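First, one chain by itself: the form predicted on its own, in structure tokens.
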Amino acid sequence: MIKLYYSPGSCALASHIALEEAGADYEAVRIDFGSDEQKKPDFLAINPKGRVPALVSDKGILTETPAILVFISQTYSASSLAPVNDPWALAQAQAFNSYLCATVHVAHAHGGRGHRWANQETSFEDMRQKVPQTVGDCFTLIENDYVKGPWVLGDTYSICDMYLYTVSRWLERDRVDISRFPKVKAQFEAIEKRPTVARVLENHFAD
């Protein structure tokens, strides 16, 4: 059985949704960041980075959301979560997910994890003040150039939508109004109506 290690509110939500959408036999294991469980030896033996998601399969351990999402898509190819048989289309999906991972997530992280890049509290505050602009700029690009509609890749719901939905959930915390981005907002609302997503949210955020 696949095990997904996650923390509520993290980017691991995208992988959690993908497993549910794929109909996978999996177990979701919650890691309590509040008690620094991610820094303890048991979890570091799974992911030395001390972060989530981490996915344990019979082939080994995977980390990083884009890698996990494409692995789920290819493992459960009948679920059609990604265009796995079209190299160009799959590369486009990976390009989008890589942008979310490497740029949008980092812009968001400047709001609460400034210690990764600086040492002084004044630097942290400067980063926090910049977040609405940098995250807003990222979503302007996504709205104008990436979301083909109604889903990211066009007519087909995919791993890109699960990941964008996950990152879009952070917009309120980042002081960015999702209403500025009509296509993103419509995509967000459509995903929340999916029964599979409702099941994941109930389990993902359960006390």
Contents of the next structure:
2 protein chains.
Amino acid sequence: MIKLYYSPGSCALASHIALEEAGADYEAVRIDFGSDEQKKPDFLAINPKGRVPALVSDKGILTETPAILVFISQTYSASSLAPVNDPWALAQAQAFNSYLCATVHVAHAHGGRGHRWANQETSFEDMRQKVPQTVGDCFTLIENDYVKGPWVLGDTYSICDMYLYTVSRWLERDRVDISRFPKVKAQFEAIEKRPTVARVLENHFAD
Amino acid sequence: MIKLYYSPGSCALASHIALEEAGADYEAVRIDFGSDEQKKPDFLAINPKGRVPALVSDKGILTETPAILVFISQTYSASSLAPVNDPWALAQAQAFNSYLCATVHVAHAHGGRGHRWANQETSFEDMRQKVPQTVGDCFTLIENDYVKGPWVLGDTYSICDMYLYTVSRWLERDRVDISRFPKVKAQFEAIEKRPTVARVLENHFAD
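One more: the block was the form predicted on its own; return the form predicted in complex with a further copy of the same chain.
All chains and molecules follow, beginning with the one already shown.
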């Protein structure tokens, strides 16, 4: 059985939704960031990066959201979570996921994790101040150039929607009003209406 | 014919090598970052992010290195640039590429592009100071947990090697001594001995 290591509300939520949508036999294992469990030897043995998500299968350990999402899509291909049989369409989905991972998530992370890239409290504050602008710029691009509507890739719900929803959940903390982005907002509301997603959220955020 | 838009020495080098290794019919189009060509309307029409690489085919435009590398591998599958027929093995390759894209490239970028995430010159300097540590930590993890040797994935040369080589080329600028990482250093020297790579470098850096 697959195990997914996650922290509530982290980017691991996207993989959590994907496993549920795939109908996979999996267990979600919560890692307590409050007590720095991700930096302790037991978890570092699973993921030496000390981050979530980490997916453990009988084949080994897999990290990084874009990799996990495509792996789930290919493994449970009957669930049609991504256009896995069309290299160009898959590449477009991957480009979107890569943008979320390397640009949008990184912009967001400067709000609370400036210590990753600098040492001074004044720098952290400077970074925090800029987050509404950088994340807002990212979502302007997502709204104008990526989301075809109603879903990211158009008529077909996909891993891109699971990942975008996960990142859009951070907008309020990032002091960016989702109403500025009508297609993103409609996508956010539509995905929350899915029973599968509601089921994941209940489990994901359970005490 | 495929067009690859690139800037010399940028992460677009990985895609440039992949196209050459694939035996693709392509043209490499140089974008002059010195004159901010990437921010001008002609290029923004191709990639609204104002970044390279951007790959243009008869199907449209594709951005983001991890997406481009897998697309090339799937399209020219006879060249065996990635384990495209084994979802788990492909996922491991993707996890590595995703780490390079979202963590290593980002750590490096704080050396010269701090303005992306902050506003004050003091913050930029603070970020610059930390680059040897953050990039050094990334490469320690790459050396210990990723590179199987002689290539990233073991005996088989792949897109992961093209991407790692591209990022390893930045180590000197990042004030990190590649000699600290024997497997990375051996991989770096091995890839430069490939005639295909030598051919790309000559074209990529030509005046």
